[in-house]
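First, one chain by itself in structure tokens, the form predicted alone.
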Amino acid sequence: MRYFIGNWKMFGIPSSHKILYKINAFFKRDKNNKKKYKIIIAPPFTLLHDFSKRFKSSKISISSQNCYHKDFYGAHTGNISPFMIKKLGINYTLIGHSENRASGENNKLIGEKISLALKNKLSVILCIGENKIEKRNKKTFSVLKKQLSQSITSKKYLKKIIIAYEPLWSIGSGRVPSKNELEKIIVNIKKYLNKKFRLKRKNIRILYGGSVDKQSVLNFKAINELDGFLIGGASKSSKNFIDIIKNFYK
């Protein structure tokens, strides 16, 4: 199984969902769907609601972008606690994005975050990465395991969460890794995690997340090891979208 999600960050009003109608449309008419691959749309919390009840009975899975360290309810002004987010009839929620591990969260709250998230039956996408000096400095595999380390503290944490390996340097810039260079790092992340949890490799699922487009997606067919693109700008697009699972696929 392959995924393709979409994260919108910040993005859409309620006549959006004509973009998931359009890419649902095309997911039920794709020869390669059965059993290949899943999508998933990670839209802003405004929009949970709405598009977990649009698509309850379609083929395509609605995720939250994130969600608080607390759960039930309190005296938190503006955040959404994993209980919260389960009881819209969502199963999965983004972890650890850059954009909010650049906002101050660190490795134990985000742990806070997939315990929390597993506790509410919310599978987890956890989102890792390495900045432009860590790649400098060869340090890209030392920040991921210690991201990893520190956040998945458990093998039956796991077995729910779908790690995304997005590298600051690449997200919105152009760049993307070589196909070498991306493999390399998914073949050492499986490893590790393996050795860890002694969970066999094929149940460690991997994606890539950071200027995935038509374009560079076609650099990373042919790496098996991994499980999948997290989408960013591309996803906003019902084309864009449509044409990397197509250029994937062909």
The other form holds:
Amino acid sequence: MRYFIGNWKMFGIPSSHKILYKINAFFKRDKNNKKKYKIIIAPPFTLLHDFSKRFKSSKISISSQNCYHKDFYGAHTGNISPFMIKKLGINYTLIGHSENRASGENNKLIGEKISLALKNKLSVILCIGENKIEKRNKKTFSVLKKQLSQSITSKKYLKKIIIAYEPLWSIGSGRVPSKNELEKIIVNIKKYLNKKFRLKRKNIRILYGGSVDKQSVLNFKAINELDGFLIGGASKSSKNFIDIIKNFYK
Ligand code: PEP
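Since we've got the form predicted alone here, give me the form predicted in complex with ligand PEP too.
Below is the whole assembly, all chains and molecules, this chain first.
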């Protein structure tokens, strides 16, 4: 099963549901859909309730983009708990996106978010990735290992986590890793987690995110171990998002 996950970031108003209806219509008529892939869209918090109701009986799942790290309710102005998200009928949340890490989220906090999200029966899409300098200094894998080991604490957790490898230098930049470079990283992450948690490699899911569009997706088709994509900019247009899926299975 592959995943095509759209991260809308700070985009969307109530009428943006039209984008999802178009994606859903494509999915229903696409003969590749059976068992092959799953679509998840992460709109902003403001649209979660409406989208969750509208697409409840469709094949598109809805995800939140983040969640708070403690309590059901509490004096945490401006924050939303996993409990509140789950009560909307939502089953997924992104955690650890680099844009949130850049505003202060560290691995420890991300680990707390993961465990509270899982306790509330949300599956987690955990974002990890190195920046340009770390890549230049050949620190990619040590950065990824640290992000993983400091935020995932048990095998039980790992089963409910989809990992999205998103190099920061690629997000929104139009630059993507080569096929070989990406394949090596994905395989290394799987080997590392397999060794650390003794979970079979086939049960570990790793996606790639960063400037995925209908062109760049072609580079990655041949990577067997890659379990899908986290798509930012191109997920805000139904056509661009659908073209990625079409090109992947062409
Ligand atoms: C993202 O921010 O998760 C992302 C992958 O963005 P983009 O596709 O626009 O690079």
